[in-house]
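To begin, one chain is listed below as structure tokens, in the form predicted on its own.
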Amino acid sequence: MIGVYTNTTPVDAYRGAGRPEASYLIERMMETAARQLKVDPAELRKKNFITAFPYQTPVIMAYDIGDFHASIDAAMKAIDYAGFPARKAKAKASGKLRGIGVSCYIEACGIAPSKAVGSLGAGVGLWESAEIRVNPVGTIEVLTGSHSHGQGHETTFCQIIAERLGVPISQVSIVHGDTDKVQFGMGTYGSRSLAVGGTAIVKAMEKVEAKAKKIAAHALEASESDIVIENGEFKVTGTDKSIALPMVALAAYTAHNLPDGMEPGLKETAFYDPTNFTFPAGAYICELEVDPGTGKTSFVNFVAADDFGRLINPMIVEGQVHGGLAQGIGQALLEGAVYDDTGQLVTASFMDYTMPRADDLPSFQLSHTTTLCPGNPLGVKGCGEAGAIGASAAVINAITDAIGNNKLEMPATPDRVWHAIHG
């Protein structure tokens, strides 16, 4: 074992966890094969894209499905990219270089099956727990051991709920991070909340519905398979004999009329060990340009579209999708850890270390393709991480397109730019 004492910054997993540099290797040598091959790069991306499902890969994981297609064709349409070559003239009379850049990705996440990860060496199990409480009053907690930090989890969580239940958002509550009433769980990382965490959270919901059914039917004196649930009440299909959600819990604690040997109660735990990952995946086009004169980049438009299978909450989504991608424009355009001669950071902080900021980023337009998952019952795919991801071989793809060198390293500061302009 060799140990190396260091005043370097520490290195450590950010958004997207190894696949934006995976990414951006793939997607700049696609652009510069295009280059080299004189075709034009989105028409050598879709000549190479994986058409057939489940496609197994040459490591551990196998693609379950996918629309590669759907996606960089909605880019293309979004930002008009057979329009361009006129765009670039027009920019070049007025004295700017105009490039356009093209990123792909594709990434593994809701981190899965344990199984899996088990040969390859994990100590732990990747499943995700929940546990649904339906209280005496209709009231239902959902203890989950998926963590939230900003996604928004206290309301896509209760989204679920409340849409199979028919009920008010407002009667279902998320309880996550509290060990002295959540069960285990494995947390949040990797853009598994939704598929793992919010599947085991369906799966211990079924489970309180086909015993609220079951007491359903006994106080209706029906039969168990004509109960279906709608707007919060068990209802006999064909009849207008319904009982309200709140009575079924209330006679579940109550005890006084429940079906022979059935426990009082309505409360049930489920653990979900996924099948598979989940592959979102998206296709990202940027267009800028940039001032021969000071070599400043300058956006034009900056378009994503992804395919994160069904989207419970579009918003959420949306916002996950703008700070990836203002997380992987940083990391093209500003953000690097300087040392001089003497090994002393002169960025040491966020005064000099160039974090982006509202009037470095442009306004993005988002679209979505879908295709649903299929390992899992939502249907849907992570979405943390995916502007991290695609975004940078975009942004740099788009700027050795403007200044016609292709040798440019990141963060494409003016100064890089400027020297990779004029040699």
Contents of the next structure:
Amino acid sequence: MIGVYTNTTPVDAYRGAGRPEASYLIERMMETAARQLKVDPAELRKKNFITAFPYQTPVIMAYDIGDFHASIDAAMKAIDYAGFPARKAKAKASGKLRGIGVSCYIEACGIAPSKAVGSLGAGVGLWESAEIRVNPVGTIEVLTGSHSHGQGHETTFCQIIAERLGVPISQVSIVHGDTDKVQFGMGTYGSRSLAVGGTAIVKAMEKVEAKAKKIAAHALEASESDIVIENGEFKVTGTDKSIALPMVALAAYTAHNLPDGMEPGLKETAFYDPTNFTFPAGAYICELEVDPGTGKTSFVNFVAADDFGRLINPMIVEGQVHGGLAQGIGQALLEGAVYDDTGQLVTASFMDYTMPRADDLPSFQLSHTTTLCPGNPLGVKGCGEAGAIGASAAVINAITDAIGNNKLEMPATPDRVWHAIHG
Amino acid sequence: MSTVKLTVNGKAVSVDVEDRTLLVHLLRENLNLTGTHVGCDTSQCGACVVHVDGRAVKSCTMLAGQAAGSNVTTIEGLAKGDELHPMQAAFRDNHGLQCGYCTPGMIMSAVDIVHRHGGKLDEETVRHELEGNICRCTGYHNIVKAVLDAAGRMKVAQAAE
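Mind giving me the form predicted together with the partner chain, seeing as the form predicted on its own was just shown?
After this comes the whole thing, all chains and molecules, with the earlier chain placed first.
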């Protein structure tokens, strides 16, 4: 091993971490192949989609489920793919080069089965933990090792609990990001929070509910198997007998009338180690125009059709996709660490490093197709990085389509695009 | 050291600061108004935007002394008690924020944009005007939606007054 000092900027995993690079390479090759074969790029992808599941890949992962045709069909419909040649001709008449670019991605999230990552050399297990505390007044605290820095765990995780128990979301609170309180956790990365962290919450809830049902059955003098949970109440099915969650919680802590041998309290912990990765997939199509005089790219439309499995909170999911797309587009068009001939970083502040601004981006047209993930009880796959994974290839495929030159490096700045057009 | 007297969120304040102190540091460190953020320190990102005499200003670019005698409004002064400003409400309703770091500056800039353009805002104008505020989370999609939504709400609120 050789260690060297360098004056270049340190690098680390970035949104998508490895999948954007892989996806970009594959989707640029698909586009290039389609052009060389003179086959419609969308058709070539369709011919090569995997349609039978599970599908064992040569690299550990076994794709569990997906419907890639549904995604690309949704994207093609949203952008009116069939109408593109007419739009291109019209743009040409006004001196603009119009292009369309497809990018289909699949990625691996739900990181990760500890055994699988152990075989790849990881030094830790990648499970997640959850603790559910039902307080004596019936409020619920959820401690998760998957912390949030704006992904909205406080909302999505609460929704899971509120939906299971039929209680108002305001009755549930999330504790995260505090190692004084949350003893164990592996964190938030790899679009794993809901698939792994959320499932740990479900597993802990199953334990809480099982104990609460025993307490309720004892109080109602009914059989445990007859107890159902509805609207925040434990009901004896087929009767009007019921006991509200706060009363069950209070009974758990007063411990005056618990089933023989039961421990007081209503607090459970679960560790969840996934059995497989999850595989979000989707199709992105970008339509844009290039000004041949300046090399400047302007978006006409950007559509994204993703399959994230079940959506717990579609608004939050869409927000994640918007942000991911912006990062993927930023990489395609604007962002790059540039050094001059003497090794001086000349993109050291936002004055020079082009973070995407509002006027660099279009509004996005999102849609979702759904195949439920069979690997976890929530049926979720993960949505945090998809946009950044699929967007860059769609943009570069569209620009190279517009200018009729397949050689173009990212970031495709106006200078680079102009030279790709004019040599 | 100098004594700077100004009005912040409707309250008269008098603060002794070093002459080099920037307005954002007076707000955050002397007045503990930490809703105004410092993002880049180079006047690029807009996380530090506040209103000085009704105009949006990047408070990391203004000396505290330059704000003497001015009326400064920060994100903390925008709501009327428990009632959010229409721009704040629109950001919440449209999911116009994720991590929240850029949000105070975004909102202060957006209020200024609506004031300057009145009801004549369209998406292109909003995107152009937000050029000085950077967001890494939202892709701006829902921020733009929120500003357009708020422009409508502010017009209605103005008509009602």
